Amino acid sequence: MSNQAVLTAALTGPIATKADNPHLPTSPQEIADAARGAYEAGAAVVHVHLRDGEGRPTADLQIARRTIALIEESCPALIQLSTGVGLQVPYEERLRLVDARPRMATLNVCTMSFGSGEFRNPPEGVRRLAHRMRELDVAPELELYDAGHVEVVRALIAEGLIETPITCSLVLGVQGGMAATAENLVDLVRRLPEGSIWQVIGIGRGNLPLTAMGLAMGGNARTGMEDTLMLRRGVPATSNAELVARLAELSRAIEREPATVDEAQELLGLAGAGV
């Protein structure tokens, strides 16, 4: 187990709105400001969803480039751009987002039910996206919502579309994926290819307990206003920084110091990689 833990801040997400929490960042400048606050609180990575002028999820490449540039001006955190975008955004638009050349981007490997909607990730499209990310030297971060997703990852490895060791997120608590339980987390970790670099994403009420378990098991962890809008029951979060500070305190309490950006690059296998 590493003495350092890579902490990621998921700043916005595709679902919540300012009506749910007025502190949710949606404009490029708000997202950049939130990235700086999260970095200062201990996050080495910022996970970025994009919103249009009406606050809706978008895969607009100009908005992506502007948001990335503003984040880079505001802080040195590693940028991980979401290609998940939103359930209503066509896959072909989502695929083109990697042309913004972030350091990392998500690669969702399976179509699945997602709450009351459908999260489309067609097999042929997933393979094209994986190939394009290799062409652009954008590091893939695999988001795994269920045990069967691990087998799809193994197939992508066998086809030479992604390299090992993989970097992945184990997402628990989405209706349609695995429930946010300790048993499911342990099972997913056991199924991963040897040497995998993983972090825990716990959705809603599962955010704090699942990330705590993941850190204790030697993994990395994510928090932020995509994953939970609440600091605790009945207390809305006022910023991403507040949620990251809580996670950083937890990590230090079990003697796992939050990784710096340089340390995170080493731990995630990004040192020396292209941008």
Contents of the next structure:
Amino acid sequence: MSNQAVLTAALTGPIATKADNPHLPTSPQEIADAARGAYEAGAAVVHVHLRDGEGRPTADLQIARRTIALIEESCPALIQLSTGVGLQVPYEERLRLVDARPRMATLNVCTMSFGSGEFRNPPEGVRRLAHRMRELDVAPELELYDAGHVEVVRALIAEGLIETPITCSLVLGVQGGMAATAENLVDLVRRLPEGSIWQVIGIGRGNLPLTAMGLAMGGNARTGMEDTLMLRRGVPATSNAELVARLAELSRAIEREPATVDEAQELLGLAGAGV
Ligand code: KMH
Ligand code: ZN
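Let me have the form predicted in complex with (5S)-5-amino-3-OXO-hexanoic acid (KMH) next, following on from the form predicted on its own.
Now the full complex is given, and it begins with the chain already shown.
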């Protein structure tokens, strides 16, 4: 892994609402403004979930295209569109999101319990989505929540649906996936295919300790209001930028400079990819 650290800002997510934190960006313009703030604070990548006019998770392609356009006008951060979208959104709608042709999009490889809900990722649909992403030159960010998910990735590689080195997120702290512990992070990293490019995602209270560990291990890291609404115990975050600024400070403290967008393109294997 490189000495630079690729920091990703997960701006909105599918679950929180403004009632949970009034600073949560939900409209396309709010998301674009949040992307700019996160970029200025040190994020090279923004992970984007879309919301409809009522603030609900949506895979609406028009909203996707408008949000992407506004982000592109606001800052040069690399856009990673979530095809996870939300638990209630039909898989076929999620799959069609990549037609908006973001530079990157997530690819969740396994159905799982997700808190009190069910997160459907049927094997046949995952393969169609992986294939569609290759057709459209949308770089996949594999979302891995458990050790078994790595074995599904190996199968996708063997089937020629995913190129190596993979770029992936190790998501710890979702009820239904692995808990946010140091042991689980080390275990998942050890299981990855040789040369994998990984970032750590820690959910809730796990966000700060796990991203600190992941950075210290030489990985990349993500923060943002999708992952935690709190800056610290009892102190709600007032923006994504605030969470990213703290992560950038943490990264610099262990002598890992936050990657610029150009550096992130190289480090994530995107240089030359896409238009
Ligand atoms: N949508 C959540 C259920 C992703 O962005 O692809 C999981 C998620 C992963 O947010
Ligand atoms: Zn997400």
